[in-house]
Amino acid sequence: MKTQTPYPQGDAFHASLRTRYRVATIWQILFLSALLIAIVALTALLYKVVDGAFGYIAYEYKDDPAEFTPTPVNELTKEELLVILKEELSSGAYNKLNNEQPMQERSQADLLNLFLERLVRIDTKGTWSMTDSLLHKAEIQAEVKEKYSNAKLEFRSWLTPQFLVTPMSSKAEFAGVRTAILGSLWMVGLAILFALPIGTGAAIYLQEYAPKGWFTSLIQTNINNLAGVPSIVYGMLGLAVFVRTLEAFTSGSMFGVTDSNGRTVLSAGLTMGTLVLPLIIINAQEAIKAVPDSLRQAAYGVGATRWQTVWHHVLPNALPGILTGSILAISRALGESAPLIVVGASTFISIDPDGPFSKFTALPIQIYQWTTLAQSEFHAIAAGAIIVLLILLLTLNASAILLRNRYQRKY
C-alpha cells in the first residue's frame, strides 16, 4: 500500500512553485502600486499648496506715498514712520493701535506695514500661481500692462518671516498668522496639561491594577470606541460642558475676569484634551504592555510593592512609548477645526491670547476662513498658512520619532 505524500512531487512541485512565485509577484506589484499612488497623491497635495504660496501679484497704491513723505518707501526709518503715523492717522485709530501694542515697541517692518495698510492702501489687481508665473511670465506682463497700466508687478513669496510675526488683518497683503499660531500653541499646551496625566493614570490603572472582568472589559471597549468618535461630537460636548455648564470657570469670572465668556482658549484646550484622551490612554496601555513581565516578577521577587514596581520599573521603560503616542495624539488636535468652530473660535481676531481666558483663533480656523473668501490673495496666504501648519505637524511627528529612537529599549 502506497503512502500518499501531502506535498506535490516532480513536475507538480515545480508548477506549484511557479504559481506561488507568480502570486507573490502580483501582490508585490499591488503593494508597490499602492505606495506609488500614495506618494503621487502626497506630492500633488504639497505642490498645490506651494504653488499657491508663491507667484506674481499686480497692485496699485490708492494714495501716492509721496503725499506723505518725499523719502522712498523702502528707505523710511522707524523714527520717520512713527512721525508720519502720528500725524496722518486719526487720534482714535492711532490710540487703538497703540493700546494693542505700543507704537514705540513695534519694529520698522511692522510700522511700514501700518503705513502701507492704513495710509497708502494697496489695491491688489490680480494674483497668479507659481506655475503660471514661471511658465507664462510674458503673457502676465502683457495682461497687466494692458489692463492695469499703473500697476506694479512683482513676484512675491506669501510665506515670509514677517508673515509669521504679523497679526490678522482685513487686507491679505498685510495679514499674518502670529495670533493663530499663539492660539494653537495655547490650546495644545492646555490640552497636554489636561489629557497627559489623566490618560497616563487611567492607562496605569487599567493595565496594572484593574481586576480582569466584565466591567473592566466594558470600560476598555468604550475607550476604544471613543477613539473613533467624530471630532464634531467632541465639539458639541465641549460646548455643552465647558462653554455653558462650566462658564464661570472657563470664562474666568470666578477669578475676577469680567471681559470674557465661556468661549475661551481654556474651553478649546479642555475640548481638545477630551478628544485626544482616548488615544493617549490606548497608546499608554500599549507602551505599558510592551514592558516585559520579567521586570515585574524580578521586582516582586526582591520585595517591591506593586506601586514601587510600576514607578521604578514599568513607567521608566514605558515612558518613550507614552510620550511618542501622546505627541502623535496632540498632532491630531493641532490640525482639528470642527470642534473649535463649535466651541467658538474667532474667525477674525488681531489680539494675541495672553492667558487661558482669552478669546482665540487657531491655524485651521484661520485657513478655513481665508479659503472661504472670494479674493485670490486670501487664497494665497491660506496656502502659506497651510505650509506653516504642516511644518508644525511634521515637527511634532519628528519629535515623537526622535524620542522613540533615543529612549526605546530592546529586550
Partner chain sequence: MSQSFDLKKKTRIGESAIQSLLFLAGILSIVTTVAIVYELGKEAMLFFGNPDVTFAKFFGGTQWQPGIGNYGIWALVSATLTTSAIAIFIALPLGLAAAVYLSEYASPKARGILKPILEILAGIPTVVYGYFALLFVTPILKSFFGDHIQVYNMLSAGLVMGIMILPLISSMSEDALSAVPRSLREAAYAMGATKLESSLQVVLPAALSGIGAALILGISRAVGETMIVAVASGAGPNFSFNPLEAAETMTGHIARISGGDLSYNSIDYTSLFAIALMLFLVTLVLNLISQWIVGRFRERYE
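Next up, the form predicted together with its partner chain, please; the one we just looked at was the form predicted alone.
Here we give the lone chain, stripped of any partners or molecules.
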C-alpha cells in the first residue's frame, strides 16, 4: 500500500473539502444573482412604464368653460358640444375638422376633446408618476395649490380607449396612437406580404432543391449574415433603393398618385420585409427540416414529382412552423424603429394611412418622438404607447407559442 501520500488525509481533507464547498456556494450565489439582476432589470423596466402611464396631472383652463356653456364640463352631451363647436370655432377650422371626419359621426368623447383642446385650451402645469401620486398625494396637492392656484389636479390614466382611437396631436393631453397603430399595421402587412412568400420559397429551394455545394453554402452563410446586419443599415438600403431609386413606384407616381414622394408606408414595408426576410427563411428552413424524410419517400414512392411532394406533403406539415416563424418576424418588425426613421417615417402626422402610398408613422416612432421631447406629459403618453406596443407583442408571441404547441407533432 501507499505508505506516504502528498494528499491531505482524514480531517485535513475534510477541512479542505469544506472550504471548496464554501467557495462553490459563493459562486453559485453569484451565478444566480446574474439572473436576479436580469429579473430586477425587467421588473424595473415594466414598472417604469406602468408608473409613467398613470398619475396626477395639474392643468389650468386658458378660457373658462363657463364662458361657452353653463353646463359643467363633465356633463356636456354630444348635442350641446356640437352646437358649441359649430358656434365658437372659426368656420375654416370647423370645415377642416368636418372634412377629416364629419362632426355628426364623432363620439361625445372626441367632441369633448375638441372642445377642451380648441376652445377651452387646457394648459398642463405638471404631471406626476403613479408612485409619486399615490405616496405623496398631500405634497403634490400642496405644491399645486401654492404654485398654480387656479389649477385643477386630477388622477389620470394616460392609457384609455380614447388614446387608442385618437390621432396624433401636438398637445399630449389629446394625442392618441390611432395613426401610429394603423401605420404599423400597414407597414407590417406590406412587409409580410413581400417577405413571407419569398422567404418560404427560398427555404423550400434551400431544403428541397438546392444541390449541395459551394453556391448553396454561400447562400446559407449569406442568409445567416443578413440576419445579423444592424437594422439601421437596412434603413440605409431602403433609403437608397426604395425611397430614392424606385421613387416612381413607391411614391405611386407611376400609378397616378401625385402628392407623395418615396417616403411612403410602401417603402417602409419593403425595407422591413427585407429586414425580416432572413428570419423568415431560417425559421421556415427549420420547419421544413423537421418534416420526416419518410413522408417524402412515401410521396415519391407513388410517383409524385418533386413539386407535388413539396406542395402536398412537405408544406402542409411545415406550415405551422412557418407561420410561427412569420409571427415572430412580425413582432420583430413591429418593434423596429431605426430603419423607419431612416426611410422617413413622419413624426407628426394625424391623417390615417389609406393605402401603400400614404405617409405614415408607427408606434415605435411615436414612442421615440415622445420620449425625446422635454415635457413630462409626453413621457406619460410615451409610456401609454409602450404599453400598447408591449401588449401587441405579447399577444403575437403568445399566439406563436400556442400555435407551436398545438401543432407540435412527434414523428
